[in-house]
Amino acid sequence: MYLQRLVLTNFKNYDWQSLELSPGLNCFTGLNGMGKTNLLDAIYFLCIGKSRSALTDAQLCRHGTDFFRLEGWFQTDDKLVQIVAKVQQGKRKILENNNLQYANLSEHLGLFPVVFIGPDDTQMLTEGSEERRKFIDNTLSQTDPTYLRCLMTYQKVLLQRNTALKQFAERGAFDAGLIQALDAQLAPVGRYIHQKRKVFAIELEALVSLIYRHLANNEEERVQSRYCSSLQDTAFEDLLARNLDKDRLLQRTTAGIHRDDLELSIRSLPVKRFASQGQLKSLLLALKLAQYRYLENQKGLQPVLLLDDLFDKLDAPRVARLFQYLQSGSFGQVCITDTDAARLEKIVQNLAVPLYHYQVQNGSAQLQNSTL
């Protein structure tokens, strides 16, 4: 599976651009602030149906427009897809499949697999606990549809229940009849994303474990991934019972699987608090490639692979045994931005991959080289 063609109208500080990408390697160069990451999120926004930014759909339009359009041709064994994805402000947001639009945009997740890598991904390994569900729910909600219902059905009852507990608060009245329904729709959903999380966070270690040993150079240095969760020991139902009273104080639903972490160590030392910059560069590196193989495995295609001027970041070491981890693997369509047009040439020079290169100035990707 790869995107074969990509065009976008007026997305981010795109007017209109047409590009033809190649199945193996595709090469986005230019200075800062020209638009190759917004090439990697017009990509990443046909798979997943959004944008990895934090920008609303609205604010993706190009300065001065209301709209945009998102147009892809994914190539799968021997069928051609098109994706369209059409945004105006003030209006539903409308993605197509081959002309169809979809009732509901979840129907689209994990059609087309999909993993991002950006300079600031290594947050997920520093701060709370709640980009390390981002990173688990994203995983999951690619592979299981069940999983994605029940993320969305748990995510609007729990904010039906913490706005209920402030309510209570500020009328000094307590509805104990709807706190008992809202947590008997939050028990069996909850126990599913819980049981998943669980399987997920056993499989990953194994991926991340092996994947780091050759990224960091270093065959002593073990990875350990620890999924954390108040229900591990608890019925869902005797938990949120149990924290009711802490919860009508607080105001807020203060236990369940929307608090479960993630806990990563390398030699048994917590990465939060022991990691060094080199090691958490190659553990962000690790478990995004552990969730591609994830993918790969779950899903029977190969993920497109986004890489976003990670070389900025990377010691040279580090990028040689990436690079040579990405060569000695099986691995599908990657698409790499970085500011060093000559820096990129020569790293990817001897991989013998078909591959495109795009020269990108102020919103406008020229083709520079070709190799198909």
The other form holds:
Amino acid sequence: MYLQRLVLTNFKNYDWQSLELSPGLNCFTGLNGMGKTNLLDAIYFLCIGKSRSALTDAQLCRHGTDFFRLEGWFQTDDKLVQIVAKVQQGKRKILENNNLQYANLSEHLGLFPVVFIGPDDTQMLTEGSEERRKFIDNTLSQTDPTYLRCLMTYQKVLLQRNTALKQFAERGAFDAGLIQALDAQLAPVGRYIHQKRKVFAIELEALVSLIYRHLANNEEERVQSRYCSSLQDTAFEDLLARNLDKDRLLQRTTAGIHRDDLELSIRSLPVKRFASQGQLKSLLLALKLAQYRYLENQKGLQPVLLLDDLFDKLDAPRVARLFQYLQSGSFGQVCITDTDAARLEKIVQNLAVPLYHYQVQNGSAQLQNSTL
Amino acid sequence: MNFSSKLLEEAVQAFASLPGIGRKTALRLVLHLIQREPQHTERFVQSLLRMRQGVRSCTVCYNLADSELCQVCIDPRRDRSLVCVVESIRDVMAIEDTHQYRGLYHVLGGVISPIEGIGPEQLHIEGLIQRVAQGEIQEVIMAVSPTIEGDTTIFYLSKKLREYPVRLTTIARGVSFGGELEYADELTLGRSIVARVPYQTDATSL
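Based on the form predicted on its own presented above, generate the structure block for the form predicted together with its partner chain.
Complete assembly follows, chain above in first position.
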């Protein structure tokens, strides 16, 4: 599966742009702020149904316009699929698959798996647990529609429960029946999510260790990832019941899968506190590439790999080993951005894959070079 | 739109304030009233006024009624051992239109959703429990929308009613009549398979 053609209208700093893409490697070079990352975000949007940035859909419209449109032609094994995303201010976002509108955007998720590696992603390793949960959720939502549905239900019921706890505190009243009703809805979806995360964490650890060893080029640095959840040794129903007094006091739900974490360590030292910059970067790459392998194994097709501005932050040996790894394993479509065209050309020149190189300037991409 | 008469404009605005009625339709309705005899408008207004002043909530089921009790609660041919719990008055009308149900109703007035500021105390739940406690009711049918909030409400009610010897049922959820399987969404179709029913060929299943 790969994206063959991409058309952007009023997306970020793009007025109108049509791009042919290589099933192998696609390089976008240009200075900062020219729109390289926006191209990757457009691809991500077509795969996932939303932007990777923190902006709302309406904020993705080109300055001074009130709509944008993205069109992507994905080549799968036996057919060409057209995906169109339309966002208009004040209207519902529309996503179409071969001109047929999805009734539910979640139906789209997972059809075209994608992995994005960005320059700020090491935050995922050093910041709070939310980013790591997002990483797990992003992966499992692409492989398991039930997981996504459970997650959405869980978040909705959790919000109801927290609101109810707040209202009880404000009014000085308490309705145990209402909390029980909400708990009874949280428990089954929470259990499902927990079970899936547990299994995923085990597979992830195996994949990460393998890839990390390759990238760090160091046999002694053993990576461990431990899934931590309050559901580990207590049934969710009991956990909720046991924490009720505390929940009422703090006016929010204090235990549950929304507090889960993935604890990462290298040589048994927690990454959060002890990892060097180099270790963080290698580990992040390993995690994301592990996500790639997991998606590939589960879906039976190769995700699109988006590498955003990695080379400014990685040292030359790491870049070399990353490409060695990309070459050694089988990878599908890869899109890379870099500020330094000469550097990127040098890195990729020996790769035996069909390649497109676009020069990006002020919201316009020009084809520089192609080996197709 | 420019009007030659202020009174006309006011009437158009009044109609246009109703849901589903735009300015053009409002104008059409007003012009129609002007063309008819004055008594027609009088009767029209009178019926609206009488409705607004006279209509009230049934004290038993919270359906709309002309007096203490609604037409359904008064009707002696209705099965008093059956109660169908619905969110709104419109749901009562929808079920009545099926001609399949001969029991009583109970209108909750919404579903539990703390985010929307609707807790159990905002709904007519106490009334339902009192009705069940009287003992005549044998089955309570939950005909609440299959949403997360609807499920919360059903679960809450089931807890409250657990101490009484009544049968709790929910309306079936599944593939719609005349619908084709390939167009049914996964969730609905999946549940329809899990909650499949024995094949039967009597007239009620058609």
